[in-house]
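Just one chain is shown here, as structure tokens, and it is the form predicted on its own.
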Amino acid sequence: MDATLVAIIAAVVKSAIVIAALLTIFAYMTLIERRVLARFQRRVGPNRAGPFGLLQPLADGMKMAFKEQIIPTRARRLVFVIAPSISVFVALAAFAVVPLGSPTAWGSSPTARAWAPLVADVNVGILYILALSSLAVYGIVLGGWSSGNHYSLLGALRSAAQMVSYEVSIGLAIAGVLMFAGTLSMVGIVQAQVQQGIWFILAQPLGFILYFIAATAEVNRAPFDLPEAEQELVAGYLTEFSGLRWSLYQMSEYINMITAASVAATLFFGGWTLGGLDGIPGIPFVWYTIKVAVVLFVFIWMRATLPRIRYDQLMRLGWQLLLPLAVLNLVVTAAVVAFDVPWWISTIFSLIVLAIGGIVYYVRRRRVEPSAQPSDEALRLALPTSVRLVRIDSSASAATARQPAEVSPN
């Protein structure tokens, strides 16, 4: 068979296992977000559908689909029908350039190659993604705008102001980990890591948490979703889709952090290998996702430990904060490479970085907290005249209510 038709039939097979793939992960992400919030919480959690709950995620798809679709009167019909289909799209082309193994995983025939675990290797990768992820705000903003709502075009306002100013932060961040590679090929950064003997992470840990923060803020993660926040907007740019079209928005979501899990593991823990170790013979993609397990359980455990941040401090953060310390890494990546010293010199700024964050951010909370408190005097004058405050001793309560409670003789 000619080698063409060959790699032409082997991207369209991986395409579909790839589209396949993510769907299905998509469903049981969400049972297993459920299911980790709930132990975060004290909680059981879903588990009545199927076994150990493991049917939820179909029992959800049925719900979604037997919903009423409704379209609102004022709405732009044909655009708000399209707007959440241009976002899965995006969400799933972004992940065509992710490597899950090595391109000679399987061997180093012309047909192995094209049966390697990656749809495409193009030597632009990380420019692809930023491009791609650049275009998930139009469906957001699409379907914000077409309802006919004002709190939906609020909220899809929200989400095209947060996604551009943390898009520059992501590019930002990641250019130095392009430095020490010298590529911009997903497949050549894994393998400058293996040459270089280590991974990009502990040459960039400041660039792995700027990134990591501005991925969170892009993919509109908490605490970081002011887009949908119910408290302000009802429901942000979702507040007119219902069912089917709800789920795909969902979808979308979840598939870019699935994507920028791959991402940070791919650029910054080396991707499909371990160390020098290309893999598992056989099973290249093992390393892969038990480290992409780790960073989307870091999503879920910051959603059920950090509270919604407000809209000013989302914008503060981005442009007084991550921006700047992300030309700063850059500035120095790029004089560490340019002067061929050793990788370790970045990863000393780095850290010497966080530590004066750390110091300035514990000062600054030290300030803002009241070191004690206030006086009956100074709660007099705050508080209306209507209001009494009683004061009750609590080692008086304490001994009240061990004593025995008094039986009646009747």
Second form
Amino acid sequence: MDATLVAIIAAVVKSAIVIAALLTIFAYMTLIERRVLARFQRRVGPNRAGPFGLLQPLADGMKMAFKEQIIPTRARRLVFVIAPSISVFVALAAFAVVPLGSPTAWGSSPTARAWAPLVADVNVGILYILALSSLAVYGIVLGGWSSGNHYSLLGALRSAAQMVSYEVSIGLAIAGVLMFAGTLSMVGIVQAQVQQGIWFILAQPLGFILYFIAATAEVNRAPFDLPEAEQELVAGYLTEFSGLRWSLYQMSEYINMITAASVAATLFFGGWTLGGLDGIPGIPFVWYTIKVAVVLFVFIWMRATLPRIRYDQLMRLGWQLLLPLAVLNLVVTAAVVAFDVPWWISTIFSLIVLAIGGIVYYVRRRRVEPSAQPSDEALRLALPTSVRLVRIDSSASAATARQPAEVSPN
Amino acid sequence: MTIDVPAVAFWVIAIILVGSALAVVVMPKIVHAALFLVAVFGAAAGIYVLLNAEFIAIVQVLIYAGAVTILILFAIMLTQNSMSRVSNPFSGQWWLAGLICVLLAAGIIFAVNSSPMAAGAASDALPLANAAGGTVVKLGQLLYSPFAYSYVLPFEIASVVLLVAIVGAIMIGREE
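Rather than the form predicted on its own that you just supplied, could I have the structure of the form predicted together with its partner chain?
Below, the chain from earlier opens the complete complex, with every other chain and molecule after it.
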């Protein structure tokens, strides 16, 4: 058969598989996230529908499908209707260049290579993901603006400012990896890690942490979920959306999260490879899945642990901390690559920067909370070790002064 | 069976591009016009992909569709008068603009068909497009290479101009 025809058929089939798989994973990510969050908060979580709550996503889907989709009278109808679809389209499209296995294992002929486990092996793969994630802001901005609601518009503006700010940091944070790899292709980056015998997180710990923080902000996850802050903005751009349109926004958020985790796994953790076992069929996909699952778990972990940061803190973190550190990392990595010195020089540099950061954080934290240590010995013994005590300032009020301490549910 | 895939793709993209570009001008609501501008940039990126210039295509999406149009949308959303029904009205001099467009198009078509430079430039560009590893490596060498002939100096001068622009923007935007 004609190689072009095979390539087109393969691309269509693989895209359909990826879309179906991502939508299923999205449904189960919501379940996993709710169960894991419940564990963090000492609850059980949804476990009624089916064994271990496995049918919960199905029930949620049915509920969403039959819910009325309200369009507010002040909404701009056309834009309001298409905005969620734009969000999902962009999120799904970004996943196309993520490699789930080695294309070289599929043989070298073009017809065989067409069925390699990624939709498209673009030689500017990582830039493609960055470009599409920069389009993700449209879904949110248009959704917020078209709702005809001030809170929605504020949420959309916050979101756009946040995503534009952190995109810069993402690009600079992964530039170090790209210098080590010498290519922009996702497949090429994994192959470079195999050739050099290291995962790039070993050479770029600072780059990874910067990427992870910036990616969390880019996909609007807690603690950077300001665009949908419930307390201040009644869920921001999501306020007026209900039923399936609301689920479409949730869908795009989770798919963006999976893509961000896949990029982290590919760039920093060797993608589908581990310990030379990737020659066995099926094993590369297992490694890839495990790596992505771990990163996704950390996303959920952060959501359960960290409080949402303030808007000014968000901007200060992005522009005054992440960006300069990313530039510093870039300069040092460039020197290491250009002068051909061993890769661990950049590791040592990264660890020094991280250590300085940790010390500064610890010192400032100590200065802010001088009385964070519990002193009431009896109370401390009576409580589990995971509970921290916050001393009440005795000058605040006479009524609370009699109580020695308050139990913080932190 | 042989389908000339690039040719089919070119015509599909070209029709989308020209249609969206017309929509940018004639749409009565300016937000819809701005959205069609995104489609124009996306279709232009598609044309670049067909020319084997993936890097330029991605940069087109990243900068024009991802950043510039968002700024335009912001400006519209924050300044728009919600009372006016038609926010993208026609100017009374639309016939003059149409005339200039026709003349410009005629000039471009004439230049492409008659100039010896046009055909020569296309064949010169081919080895660049077919280089191993795509155009990124070649572009990088052409822009920054310290050993071969490259455009380092113009690039750096452009950077300085941009830096001046940034500093100027901060000076204007800063509160007294």
